[in-house]
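Only one chain comes next, encoded as structure tokens, the form predicted on its own.
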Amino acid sequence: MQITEHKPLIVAFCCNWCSYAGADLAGNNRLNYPADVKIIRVPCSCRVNPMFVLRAFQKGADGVIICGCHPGDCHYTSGNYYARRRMAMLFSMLDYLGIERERTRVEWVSAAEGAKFSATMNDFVEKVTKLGKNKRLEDLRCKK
């Protein structure tokens, strides 16, 4: 009998203008990051509703990362400031629900930082792998 290591499912919400372009640059430069990172492109990091993160965990994600423009460089002027405040509230909600703090992360990655995007994803996947499978908000109805 062969024992397989759990490969975590990571959902990455990436801002269209910076982080998604950073992911694209990482791919163009052939920088590796795990294929288990599923990228969802959003217009701005402030458009990530905390319910999206909770729903991702409910649907089976082991970790969720929100990537946006650096503060002060947002294409929508102050969107990432709103995102930062919203995510601070989300972290307290996740603590209340009993989800480990390390399963969710916010990073600022510009379009010119493909290497940073790759390193961030590799680091995040490594930490989530150590935590194991997330079963806290698991909805059995979502299983195939």
The other form holds:
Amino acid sequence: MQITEHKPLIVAFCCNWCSYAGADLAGNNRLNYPADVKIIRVPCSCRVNPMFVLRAFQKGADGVIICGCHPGDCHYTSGNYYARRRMAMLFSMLDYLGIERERTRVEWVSAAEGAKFSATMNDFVEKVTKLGKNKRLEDLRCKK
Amino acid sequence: MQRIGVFVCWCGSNIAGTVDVKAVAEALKFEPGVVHSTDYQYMCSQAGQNLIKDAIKEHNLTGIVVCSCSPRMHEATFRKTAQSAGINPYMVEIANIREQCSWVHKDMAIGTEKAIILGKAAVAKVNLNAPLTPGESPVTKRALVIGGGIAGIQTALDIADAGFEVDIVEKKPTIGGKMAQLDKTFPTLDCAACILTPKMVDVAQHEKIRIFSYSEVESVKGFVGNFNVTIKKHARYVKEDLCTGCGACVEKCPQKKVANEFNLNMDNRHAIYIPFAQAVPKVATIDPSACTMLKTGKCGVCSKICAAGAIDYTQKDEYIEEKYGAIVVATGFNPISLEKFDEYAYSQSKDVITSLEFERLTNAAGPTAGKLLRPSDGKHPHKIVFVQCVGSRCSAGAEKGKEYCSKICCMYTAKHAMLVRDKYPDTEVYVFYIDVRTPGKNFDEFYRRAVEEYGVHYIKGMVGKVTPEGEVLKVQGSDLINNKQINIDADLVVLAAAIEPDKSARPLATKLTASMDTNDFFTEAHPKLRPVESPTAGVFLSGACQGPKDIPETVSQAGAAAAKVIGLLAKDKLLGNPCVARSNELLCNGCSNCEKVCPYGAITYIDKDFRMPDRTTRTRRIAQVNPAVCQGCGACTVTCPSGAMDLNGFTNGQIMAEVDAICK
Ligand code: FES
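Other form of same protein, the form predicted together with its partner chain, not the form predicted on its own:
What follows is the whole complex; the chain from before opens it.
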């Protein structure tokens, strides 16, 4: 039995066309996942600037997940390929800085995959919770 | 500073059941910029909307946050509400506290806490929202249909009947497509030509339709409502306006040993030819690869014979530029090449044929005048084996064949089997199948008739090998139900080859920046709700270019595509999406990165003069976004090394503000 369970803070970037709709579907079907996940809507996974991810960690996020359409299904044809490559580089750099691989993730969730969305979030939160609080990049000056 | 109003919706008990809406409204009161915060049972109702409108007037609001259901549901509703109360619709943001909060969390305290955070993020974003106005662009009231098969024909007729001009571009010398090659159609067995050719004539006679046959789309520029298309009209060496299609030239042409592609090379045609009797346009075409006159300059028989003086050996390819408001892709399908399926001996024996070749063999206008004769020796076959799923439904990762079901083969094979048994009751017919799939109106009844009334032998199992031996084809197969090997000495083997998109589709998709799936079928904008639109605005899909389809389905999709085109062309101007990229020309260094990642070609470069501090003028290359072409994905914003690119509605600042609000 844990005494006080640490509640992680998770930022999820979801592309408008697939994953955001997938999250909506998870809601429609009442497929629960932890409230630690907070979703930010972006037009496409390729809109996620590495800056946003860094900022989230700097401000105390414990995990960041980026969800987009499946490869080949991006509403804008190729956006998710850019996101995939870009994030692969960013995540390995973050790993180098001490932000474990489990804290970052790119996942493809289609508009029809409510169940996958919820399962992914459950799994991600569980992994991040195990890692505990992220302090690596946190900038204390950001905390008032 | 923004004056923001926050409106928290209960959605009956949908939200209020798990989220303390009053507490949310109360907590958001103290966020920067918020001057008014309230809750209501149904914000999207008339009364709820009026409440928002009144608050906008009373509190002089400049921004709105609605904490309610998903923006995919009611963002448009609340934008309209705001607009009718006099503020810019893009000053509205939605915090999704139903689908992404109350419905997925059970605990009131946790749900309320999350709802507050989502509300704060929305407030933080609205603080940075700027009014946006969608650009307007005019609409060219003319449509282009690429492909002149039944899909293209139906789409063109429907659009033209609504009063809009349509051009059909067909790469073959005649329209008609695959359907013109078919004999009978399932499940009614009416003759394909009898239902198709009147439509072809309608197209030819329609005053709003022009046909560019023997032509291809060379390039496409522009965007929805304003496409500029270059059409390449291949030289056919016959003046279309003079040729009467009498066929005298064809009769006299001395070069008669050219493989006839219309009959799938099962017989020959002349170097000058009309593909078939009902061709539209009924105009002769000279095949430059076969014509002696064009190759050696010695012959000229056709020009001597032609009373109309239509032959022109010096004709050149012509390029035609035209403007269109909408483009319909109807490029259709082809059977796959059977090279990799040599176990069926397709390349070894003339008597192993594809189903499309079989259509020609049973067609009265085909190479055998409709008599079913073996291609090798012209004898009547007494035992025919049909093999289904040749190259369809192959397992993923197999190095040959397609993963998908070609959808039409079960039905046409049942049709072929039935026709054979009907015309030649002495012929035995075997069909090897994996599954029989007949989900269509009157389809299963049709298939059962083949089995029950016509005595076609259906064998569940695959054919392992076909070996030509003397006159017969030894077919080795398995019967999975009785679990035994089967050997049949067949006279004719018919392969239901998988169908695949026409080869011209891939390069065309690139020209149109329309997306395709891994099989080169065009992708639709939404698989369920927008099945005839491509994700690229202004490009529509008709027929088998989007996926395997039979004729009734193709015709209904063609009509649906036409309806969408008409809806577009009926507008005088189009409102664009204002959430598009914009470039800050002072920061832009002209590196071209954004242009390379833009999937739409929306970014161009111009040279612009800048006044420098030392009063000299410098010309710099800077990026410019065409807002009518940009679809707002944001790829360029992240690629831009100098941060010059930003996306309206989802600016770097706005997203950062959301991150900050969530991570507080
Ligand atoms: S739109 Fe979903 S990843 Fe591009």
